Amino acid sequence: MIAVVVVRDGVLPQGADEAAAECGGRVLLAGSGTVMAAEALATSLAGQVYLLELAATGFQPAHFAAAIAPHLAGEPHVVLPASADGRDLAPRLAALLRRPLHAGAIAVTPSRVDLARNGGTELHRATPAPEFLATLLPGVRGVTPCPGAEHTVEVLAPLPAAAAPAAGGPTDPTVVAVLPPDPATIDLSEAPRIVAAGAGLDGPERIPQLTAVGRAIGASMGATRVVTDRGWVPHARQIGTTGVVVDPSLYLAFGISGAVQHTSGLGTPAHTISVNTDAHCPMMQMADLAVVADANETLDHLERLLGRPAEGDAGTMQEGVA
């Protein structure tokens, strides 16, 4: 098996290394700063790894589908992380090689396709094709670090029949503008940032208020499972084993304790911020730093530090507060 991943200026999308490591380490790089995204790539997961480098303005899916789908002829089985990039490319890419593709998997062997189904509340077997393509779902499957395992990059050259897709087949959109994700509404999977409720906070009237610090810092609202069965917050913003799996890059927790179905969900945060009375509890303990105070209080000063007064002051929130 062998992952296709599309790098933008040399940043692999979510889901990237675990795709990788589904296919034993072969990875096909394929896009802009390839080079810098292997060097990324072999911190987490060694292997073998394929550059292609394609001169492009932004991600264009029916020209890197023309570009990738030669070098795919002898490759029968193909992952490609669910990522909002891959998941553009890879009907393309099925569509030009002719194979049936698996969306929305959750493991993938060359026999078995095991594929989340009704919101992921559904796991349906399949048995493949001897060629398809899959998807997999970021966050699901993680990476095993492999110390002492070779690594080895080998540049491709683009092959001149395909460099653009045929004539009067399907063609890339004109891009008139790229709007930023809103926060409000982004899925929590791809968020960069996420600020999460959790059952220190006092009511639901606080959701609203964690939602316009959020949206301040440009981060997305999440919440632990207490939170949404209270029915504070709509399940699709659960973070967890029965909810969403995250990965932000920044994490701010408020009332979380921390249990272990809802830390095992976070993936591995860069930074990680919790607040919480209890000094000793699992969220205090995993975070980068620890704010001994009370969640809801600390939420009401932090609506007064950027802009926003909390209930009964005067004035508004600011906009672009960064």
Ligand SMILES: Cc1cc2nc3c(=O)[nH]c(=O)nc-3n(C[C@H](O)[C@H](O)[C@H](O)COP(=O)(O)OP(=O)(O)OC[C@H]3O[C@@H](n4cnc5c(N)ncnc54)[C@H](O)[C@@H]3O)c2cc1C
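Return one more block: the form predicted together with the named molecule, after the form predicted on its own shown previously.
For this one, just the chain is written down, with no partner chains and no other molecules.
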């Protein structure tokens, strides 16, 4: 097995180390700044690293796929991180290599892939074809760092034909800029306490209410993907693999099922409370206090108990008289 990881200016995507570890340390780094990326990766991994430096402004999925595919001819099992760039590249590679793609895996071996499906509520165990590609969800595997580990580096020569986008071949969009995280969510990514909204909430008017409850306990407000997709909460407040990765010490989940794409962006809170009508969903399983109750009505009562502190009055708590 070999991991294929896109590198942008020496920066590794989320889940690069896990994909590499899943492949026993064999990894092909492709993109710009691969040497720097190799060093960053090497602190946590022993193994064989291949570097394919591609001159490009930013990441160009069609061009990258064409450049990488020939190097994978003898590699029957290829794993990419299911990060944004992995999602772009994997289908393109699969199409060029004419192999099936098993996207969104939580575990990959040559003879078995475990896939998260249906919003992370189901696990599909499948036996793959002899040759395949897979993408591995970040944050589900973990890695054991081994400082000072031995690794070998081999620099691959770009094949001449693939070095530049062929005229008339597939084109890529032009990268205009890569923007840093949205400043509006800095409070979220660094928040020590977070209250989060899930699909169990019954309407957008629950969001100000949740925000108020959060404010009363000094917590920032985040949400799941389902909620941001509904437009109740700006997408920048989405917590999870495709959103903000957070690491609070206190996490309160209201009507959140705890799909892997959400929880893998959650860090390791010291205390987790989950309010959900389904006692058996993953979020309830991982909570320190799992409350089986209607999240909406519970919010009504919490708001009453904690009071509605004035705007910007974070951290202070008024004891309401019930």
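Numbering follows the first chain given and starts at 1. The structure presented is a predicted model; accordingly, all values stated were derived computationally and were not measured. The term rigid core refers to the most C-alpha atoms you can superpose between the two forms while keeping them within 1.5 Å.
Comparing the forms between the two forms, the C-alpha position of Gly31 differs by less than 2 angstroms, with the core used for superposition.
With the core held fixed between the two forms, Ala66 has its Cα displaced by under 2 Å.
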